[in-house]
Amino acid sequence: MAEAMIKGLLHQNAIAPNHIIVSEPRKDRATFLSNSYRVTIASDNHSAVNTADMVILAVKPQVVKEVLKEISSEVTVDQLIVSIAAGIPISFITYHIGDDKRIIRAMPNTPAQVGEGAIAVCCGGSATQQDLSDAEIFFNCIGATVVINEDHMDAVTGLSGSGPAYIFLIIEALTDGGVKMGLSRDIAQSLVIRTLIGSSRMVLESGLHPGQLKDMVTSPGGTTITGLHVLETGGIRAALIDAVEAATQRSRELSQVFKP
């Protein structure tokens, strides 16, 4: 995800490569990022943080505590701290670096890697509305951003955070259906993907409710209503709702571990 943000920022010409400082523990990975994007590689977390205007915590949840303790003496109130560490509440961050710090919490998803991420952001600590606006501009380089209250972050995790996996499963299943009916896998998958992209754009650009758009495709006694009947009989609607609910609940359970 860190690389996706670097790629997005550079693609939008939002910042010069030499103004991005990366602290990466794996030497091979650090070399790759330096060679690919011409970013500056810091020798450690301390040197990465002490000259930064914005500090991005793009680390795994299990190492957040260690990283926060390591940089706590370097972080100042003049810096904006942006965390994309899944399941880590703002209260956990402020506990380790101080509630006078300006903190933004964000939940991007994997399509950010291709500039089509869905990102939710919220603010805490001493973060201002301007900080929130700056975070929106930052994340809009890799997708589309919405502002939420932090107590909705688990729901975001269960919906858009986990959502790409649901969509990949649907793509795979529809492709298998096409193969079962005699199409080659390449052709079936291409048709499914284009159908998904086109349908999504219709919802975005038409402003119509998905149910209205569905009805526009559905002729009386036709093929579409027959297929929809099978989907409804199989409980697809309830299954997707239940998936979001279960993933949200699991996110809440995991977040409890990181309460200060």
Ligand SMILES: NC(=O)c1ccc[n+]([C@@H]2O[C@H](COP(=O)([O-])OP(=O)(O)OC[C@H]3O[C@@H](n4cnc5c(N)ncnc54)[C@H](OP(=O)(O)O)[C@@H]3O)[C@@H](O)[C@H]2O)c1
Given for the second form:
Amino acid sequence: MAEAMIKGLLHQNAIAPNHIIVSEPRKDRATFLSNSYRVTIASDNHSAVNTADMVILAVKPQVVKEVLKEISSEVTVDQLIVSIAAGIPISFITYHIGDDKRIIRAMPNTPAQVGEGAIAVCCGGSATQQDLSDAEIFFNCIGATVVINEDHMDAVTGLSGSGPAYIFLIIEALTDGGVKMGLSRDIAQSLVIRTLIGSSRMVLESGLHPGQLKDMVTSPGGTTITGLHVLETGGIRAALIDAVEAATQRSRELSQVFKP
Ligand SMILES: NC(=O)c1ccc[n+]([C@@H]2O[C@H](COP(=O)([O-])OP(=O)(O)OC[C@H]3O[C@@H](n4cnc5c(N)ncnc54)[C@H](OP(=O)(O)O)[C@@H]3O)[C@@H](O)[C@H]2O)c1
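Could you drop in the structure for the form predicted in complex with the named molecule? We only have the form predicted alone so far.
So here's everything in the complex, that chain up top.
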């Protein structure tokens, strides 16, 4: 995820590569990042943090505590601390580095790797509205950003965090449908992907309700209503709603261990 952010920032010319300071414990990975993106490699987390305006915590959730303890003496109120660690509440971060620090919590998703992420951000500690705006601008380099209350972070995890996997499953299943009806897998998948991208853009650009757009392609007694009837009989709507609810609930359970 950190690499996706580096790529996005550089793609947008948002920052000079050497102004991105990376702390990466694996030497081969550090060399790869340095060679690929011309970023500056710090020898450790201390030196990565002490000259930074913005500190991005992009380690696995179970490593966050160790990293916070390591950098707590370096972090100042002049720096913006941005955590993308899933399930780690802002209170956990302020507990370790102080609630006078400016904290942004964000939840990106994997399409950030291709600049099409869905990102939710919220603020805590002593973060200001300006910090929130700066975080929005920062994350817009890897997708589209929304501002939320931290209470909604588990719902975001269950929806857009886990969402790419739901969509991959739908792509795979629709492709299988095309294959069953005699199309080659390549052609079927290509048609499915274009249908998903095109339909999403229609919702985005027309401003119309998806139900209205659905009605516009559903002629009386036609093929589409016949297909839709099968989807409704299979409970697709309830299954998708239940999936988001269950994933949100699971995110709540998993984040319990990170309550300070
Ligand atoms: N991937 C996603 O879809 C996604 C979505 C939303 C949020 N997130 C969050 O993003 C964070 C990173 O996820 P990821 O998938 O990018 O994980 P990842 O690929 O494992 O990246 C974590 C990086 O942190 C490095 N690291 C480990 N210990 C460190 C330490 N003590 N100091 C500095 N760096 C250290 C790792 O190095 P090594 O490889 O050498 O261990 C690795 O390069 C997680 O907290 C996750 O919850 C991820």
